[in-house]
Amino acid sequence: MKKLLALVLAALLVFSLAACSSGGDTQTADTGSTEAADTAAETATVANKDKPLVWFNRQPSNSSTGELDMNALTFNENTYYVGFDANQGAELQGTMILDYIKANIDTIDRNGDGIIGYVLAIGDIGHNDSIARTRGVRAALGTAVEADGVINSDPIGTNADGSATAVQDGTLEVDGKTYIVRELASQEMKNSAGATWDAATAGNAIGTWSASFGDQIDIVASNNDGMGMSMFNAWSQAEGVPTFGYDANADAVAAIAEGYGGTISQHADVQAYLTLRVLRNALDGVDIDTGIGTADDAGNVLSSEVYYYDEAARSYYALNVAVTADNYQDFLDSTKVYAPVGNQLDATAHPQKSVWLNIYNAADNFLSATYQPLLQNYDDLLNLKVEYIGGDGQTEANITNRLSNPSAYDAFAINMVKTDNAASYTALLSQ
C-alpha cells in the first residue's frame, strides 16, 4: 500500500512540474511552449554527428584532382551540398566573352595589330569553380591546352610573345578576317596573408599588366566580379576596355551601364534558398524534395529551369544566366528573394530551429553582400534562427574555433576556406 501511494505522489509531482514549466508561455502561441520544450529536448538529445549538415559554395573535394570528398558528402543521412553548375557557368562566361568580341570586332582590337589580347584574374588555383572558369574562358577563346584530357588551368604569368606552354594562341575568323587571340597574362589573386580571390591584388595586377602591355589589352576577364570590378575601377573603365566577371554582384551589374562587359548570375537567390531549405526539410523530417521540386504547404517550389539535383553526389546545383547589356536591368537587385519560393512557412507546422552557418571570408563581396543578405531573407521565411559567422578567408581555425558548442544548434551550414578541409568540421561534430 505504501509503495502504491509513493508512485501516485510521484506521478502527481511530475504533472505539477510540467504544468508550471509551460504556464508563462502559453499565451504567445497555441503550442509555443510545448514546441520550445520539444526543440530544446531534441537539440540536447540528437547527437551532433546526426544533425543536418549542408556544405555550400565550396564543395568538399580534392583541390588538386577535383575528386569529390564523398566521406564529407555522406557524413550522415542528412548531409548535402548546395552550389551551382560550375561547368555550365564557365562555358557560359566564355561564350559571353566570345560573343562580345564577335559583335564588336570592328573596334575590339585597340591597336590594330590583329591580335585580340586578354588578361585573366584567377581566384584560387585549388578551387573547382575557379578552375572551371579559367578553363571555360580558354576553351571559348581557343587558347586552351589539354593535358591528360583536361584543359590546363594554371596561371601563366606573362605571355607577350605567345610562347607560354600552359596556353596557346587561338584563332578567330569574323567576316572573312582571321584574328589571333592571346592570353597576355594571368595570375592567382592571392594576397600576402594567404587570402585568395583577393580584389586588391587584382587591382594591383592590372596596374602592372597595363604598364607592360598597354593597348595590347583588349579584354579583361576575371573568375569573379570582386576582382573584375577592382580592375575595372583601377584601369579598364577609363581605358574603355570591356571587363567580364562572374557572380552578378550588384555593383558589377550596375557597372554594365558604364562599360563593364558582363557577368554571370549563378542564381544566388536559388542557392541561398536551397542552402536553408534542405536543412528545414531534414529538421521537419519530410521528403527532401519538399518546397524544392515538390510544392510545400505554402506553395514554394522551384522549376527544373533553375536547378537540378545530382543524387550520386548528394548535391544541388543552381543553373547560371548570362547578364549583359541586353538584360542587366533585371538583375540590379541581387538580394531579392526568388518569387516562386518567397512564401512564409507556418510556424506551427514548422517551428523555429537554430542553425550555425559560416561565411568563409567576411570580406568576400559576393558572399557578404549578396549571399548572406539572401540567407537572412530566407531564414525568416523558413523559421530558422541562424547564427552567422564570418571568417578571415585564410584559415579554417578562424572559423572552427567559433564552433565550440555544436550541441547548442539543430543544424549546420558550412562554407570552407579550402575544399580539402571538410574533416576539420566533421571532426568537431563527431566528438
Given for the second form:
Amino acid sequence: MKKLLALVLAALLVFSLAACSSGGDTQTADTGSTEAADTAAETATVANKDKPLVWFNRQPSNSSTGELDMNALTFNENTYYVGFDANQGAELQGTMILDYIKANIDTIDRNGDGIIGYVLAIGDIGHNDSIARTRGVRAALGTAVEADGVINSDPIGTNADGSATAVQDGTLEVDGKTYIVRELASQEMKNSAGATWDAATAGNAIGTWSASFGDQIDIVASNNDGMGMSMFNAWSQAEGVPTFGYDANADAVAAIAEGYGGTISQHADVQAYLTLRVLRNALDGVDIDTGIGTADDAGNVLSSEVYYYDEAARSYYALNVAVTADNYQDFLDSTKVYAPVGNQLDATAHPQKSVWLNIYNAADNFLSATYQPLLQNYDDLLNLKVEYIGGDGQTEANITNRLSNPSAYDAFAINMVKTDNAASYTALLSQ
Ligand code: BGC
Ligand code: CA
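With the form predicted alone already on screen, would you show the form predicted in complex with beta-D-glucopyranose?
Then the entire complex follows, led off by the chain already shown.
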C-alpha cells in the first residue's frame, strides 16, 4: 500500500514537474529519499531480471543493418543505453579534416601531383560508431559513394589509381585551383585473434601503406585515437603528415602540440556520468531525469548543450566537440569529472549500492584510459561500489563467465564485444 502511494505520488510529481519546473527540484529530492529507503530494504528480493541495466559504448543493434535491438533496450523498465551522437560526431570529424586541408592547401599536397591522398583506419565494420565515422570522413572529403540513400562504409583495401568502387575520387576547389581527393587505402583494424579497433594492427598497416604509397599520403585519418596514435608514432609524426583520430584521449590531445591534426571529444565525462547516473536514479526510485536534466539535491545537472535523451530508443547521447590546435589546451586532462555533475551525493539519502560493470576490451585505449578512470571518479560521487571487469575484446564468454552471480549486485552496466550479442547477457539475468 505504502509502495502504491509512493508510486502515485511520484506520478503526480512528474506531471507537476512537466507543468511547472520551478520548485520541482526539492519535491523530487524528497521523493528520492523515501524511495531510496524502500529500495534498500527490498534489494534482497529484487529479481535479477528487474534490476537496473545500462548498455554503454556499444548500442544493442544489428551489426549488418544497424537496426536497434529494442528487446535489449527495453529489457526491463529500468534499462537504458548511454553513448554519444555518432552522426553529429562523424560530421564534425569529416569537417575538421576538410577545414585542415583548406587551411593548409599550400603545403598539403606533398608530391605536388594535384591529388590529396589519405588513408583511413576503420575500427570495427559492424560497430555503428565506426560506420558513422567512415561515412563522415568520406562525406566531407567528397569520396563517398551512396547506394539506397546510405554511404558505403566498406573498407577498400588499396586504391592506388582511384578505381575502387566503394569510394570515388572527390574534387576540391580552393583558391581557384581544383584538387582531387583520393582514399588511397582503408582497412578494418582487426587482429588475428579477432579484437577490433586494434591499435597495433593500425601501426602495422601504416608501415605497409607508407611503403607502397610514400609521399602520396597527405593525411592519415582514423576512426579512433588508439589507432591514430599508433600510426602517428609509427610513421606520420616523423613524416610530418597530419593524423586525425577520435575520442580525445589524453595522449592524443597532448600530441596535437607535436603535429597530430586533431580529434573529437565524445564527451566521455558526460557519458561516464550518465552511465552510472541512470543506475543510481533507478536504484533510488526517482525520476530518471534527476541529476540529468533536472538538478538533484546536490546540485548536479546537465545542460542540453552536452547531451540529449531519445525516449523511443531509451538512449542518452552525449554531444561531440572538435579538438584541434585552436582549443586542445582545454582538453588535456581527459579523465577529469565534468564540473556541473561533480557534486557528491549524500550517503544517507543515496546509500551505497553495488554495480557489476564490464569493459569489452581491457586493451582498448579509449575505454581503459579515458572512460574507466572517469567511471571510477563518478562511482565515489554517486555512492556506487562498482566491480570492473575487463574483457579480451574477442569473445563475449570471456566476460559473461565472470557474471556468474548476478544476485550479488544491485545493477549492471554492460559494454558488449559485438553489438548483436545483448542476449548473452540478458539470458544470464533472466535465469
Ligand atoms: C570509441 C573507440 C572504442 C570503441 C569501442 C568507440 O566509441 O571511440 O575508441 O574503441 O568505442 O567500442
Ligand atoms: Ca599528392
